[in-house]
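There is one chain below, alone, in structure tokens, taken in the form predicted on its own.
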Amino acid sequence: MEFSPGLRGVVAGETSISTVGKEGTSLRYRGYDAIDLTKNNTYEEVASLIIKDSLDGDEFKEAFTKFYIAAIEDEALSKYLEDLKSLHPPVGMHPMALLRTIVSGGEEIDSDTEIELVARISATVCFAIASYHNTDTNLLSDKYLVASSLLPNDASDEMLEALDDMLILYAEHGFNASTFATRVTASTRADLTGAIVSGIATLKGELHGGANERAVELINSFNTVDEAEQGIYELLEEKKKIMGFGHGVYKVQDPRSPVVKNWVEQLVDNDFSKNRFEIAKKIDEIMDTEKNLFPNVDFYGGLLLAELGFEVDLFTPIFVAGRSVGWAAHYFEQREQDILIRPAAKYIGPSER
């Protein structure tokens, strides 16, 4: 039996949800170009597309609004979140650990439609994120509903649209690590909640969702463009990994990166932000010249989230807010296929003793 480390190149299942990296560049959700979707549609419409192959987002919006308002009014939930945040002082519980915990305790109602099941989880995740740093997000936008549940009430339309695009680009990405973990859990006939928790736990790793945090921390570690240039060359000489570059599937470019980079360029409005953007572009230039590596969505994506005012520890939770619909779609698809995922292993230990 042929062995492929990390299952690279192995076709582990069939899906009609998305195609990733075709011709080395593209990303499509059920046949629609994801970049075009950021131009013409909202996250709620894309969520509906991914879950039930329809761009009519009204059912998702109605369900999300109902569950988000219920979360706001749930005093027991708010107290539970505060109690969780206070654990492990003085640092406090990491928001990804908090999301794992809060989602795992969620209730699934048998009478809920697939959209309602997903919207319930999505609303819980968004409320937990908004509550983590006590952001006041009770005024929901009709056009950019989910984005407005994560940003402060005084966020501009431009900020809401930028985050909406980010959520669309995070929504789905084939058999990536967290989605595959979700499908493995689904293949055992576990419930949706358990499968989503598997996805959250997997996404926390820095080689997956956590890369956006590491990328911004790298950018923030330099004060000037010259300092960044010197620092990156030193890291390359030491053969250190530069987070946010290259991709396991895309071979030419990550099509999501130019979208988020463009938003960063539009949103920078002060000397600090402009300097940070110039530092990022210098790092990008060096990685292209020296390593022939392109930035993936995490590099400028993390910078975009920073410009939108999010603390670094919420970058990966925002990823969860976007990706939960993709995980759910794969859960439903795997349950319909009803095949237990159980690969073989190549034994490399000692022979008989």
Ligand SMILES: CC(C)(COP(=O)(O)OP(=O)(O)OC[C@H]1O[C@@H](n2cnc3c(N)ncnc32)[C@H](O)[C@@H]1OP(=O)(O)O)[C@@H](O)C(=O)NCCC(=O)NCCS
Given for the second form:
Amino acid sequence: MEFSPGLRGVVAGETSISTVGKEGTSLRYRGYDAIDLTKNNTYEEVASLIIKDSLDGDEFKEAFTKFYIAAIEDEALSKYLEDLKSLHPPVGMHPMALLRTIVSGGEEIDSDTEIELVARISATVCFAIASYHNTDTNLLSDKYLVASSLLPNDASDEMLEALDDMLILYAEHGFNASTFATRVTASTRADLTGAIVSGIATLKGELHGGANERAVELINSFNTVDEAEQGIYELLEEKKKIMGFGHGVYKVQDPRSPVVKNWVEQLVDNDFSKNRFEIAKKIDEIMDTEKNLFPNVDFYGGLLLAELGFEVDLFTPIFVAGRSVGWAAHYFEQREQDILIRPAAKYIGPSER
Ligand SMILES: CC(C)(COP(=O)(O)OP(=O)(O)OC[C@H]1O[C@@H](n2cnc3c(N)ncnc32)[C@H](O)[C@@H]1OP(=O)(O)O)[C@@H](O)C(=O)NCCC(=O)NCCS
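Can I have the other form now, the form predicted in complex with the named molecule, not the form predicted on its own?
Now the complete complex, all chains and molecules, led by this one.
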């Protein structure tokens, strides 16, 4: 049997949900171009497309609103969240560990509709993230519902639209590590909640969901464009990898990156963020000329989330908020196919003794 480390290049299953990186760059959800979806549709419509192949987002919106309001009114849930946050003082529980725990502890509801099952998990995740803001987050926008559940009540329409686009671009990405983990769990006929918990646990790792955090930390480590220029050349000299560049599947361009970069450009409004954006563009320019590498979604994605007011350790939880619909769609597809995923291993231990 042929061995491919990390399953690179191995076709590990069949899917109708998305295609990633055809001709080196495109991303399509059920045949629709994801970039067009950011222009023409909302996250709720795209979530419905990904889950049940329909761009009518009404059922998702209704279910999400119901569960989000129930979460706001659930005093025991709020107390549980606060208790979890105060674990591991002085820093508290990492928001990703908190999400994993809170989703895991949720009751599996009895519902016939896939949308309801997913919307409950999605609303729980968004409520937990919102609980980190110090201002009220209970006003829901009709147009950008999920985005509004994550941002404070005074967020502008522009901010809501930017986050809505980010969530669309995070929603689905083929057989990446967390989605594959979700499918492995689904393949044993385990429950949806357990499969999503596998996804969250897998996304937490820095080789997967954490690159946006590292990219912003890198940008923030420089005070000026000149400092950044010198610093990046030094890192490249030392053969260090620059976080937020390159991609395992896209070979020409990450199609999500220009959308995110445009939003950063539109939202920067003070000297600090303008300077940060200039530093980012300089790093981008050097990576292009020196390494012929393009920014992936995480490079400007981290900056966008920072611009929207999220702390760095909430970046990956926002990724969860977007991706939970992709994981769920893969869960349902895998259950439908009903094939246990059980690969073979190449034995490299001692010979018989
Ligand atoms: C994403 C990633 C793993 C894709 O890897 P890949 O396509 O398999 O490419 P490789 O890691 O094999 O790298 C190929 C070459 O490009 C270089 N390279 C790739 N990404 C680089 C980066 N971000 N910074 C500097 N050099 C990079 C490698 O050093 C290697 O150079 P070499 O041939 O001289 O050894 C890789 O680009 C990376 O680690 N990027 C940074 C992390 C990141 O942003 N992850 C989020 C992905 S969405």
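Computed from a prediction, not measured in an experiment: that's the story for all the values here. Just so we're on the same page, rigid core means the largest C-alpha set that superposes within 1.5 Å between forms. Positions refer to the first chain, counted from 1.
- A movement of the C-alpha atom of residue 112 reaching 2 angstroms or beyond is seen between these two forms when the two forms are aligned on their rigid core.
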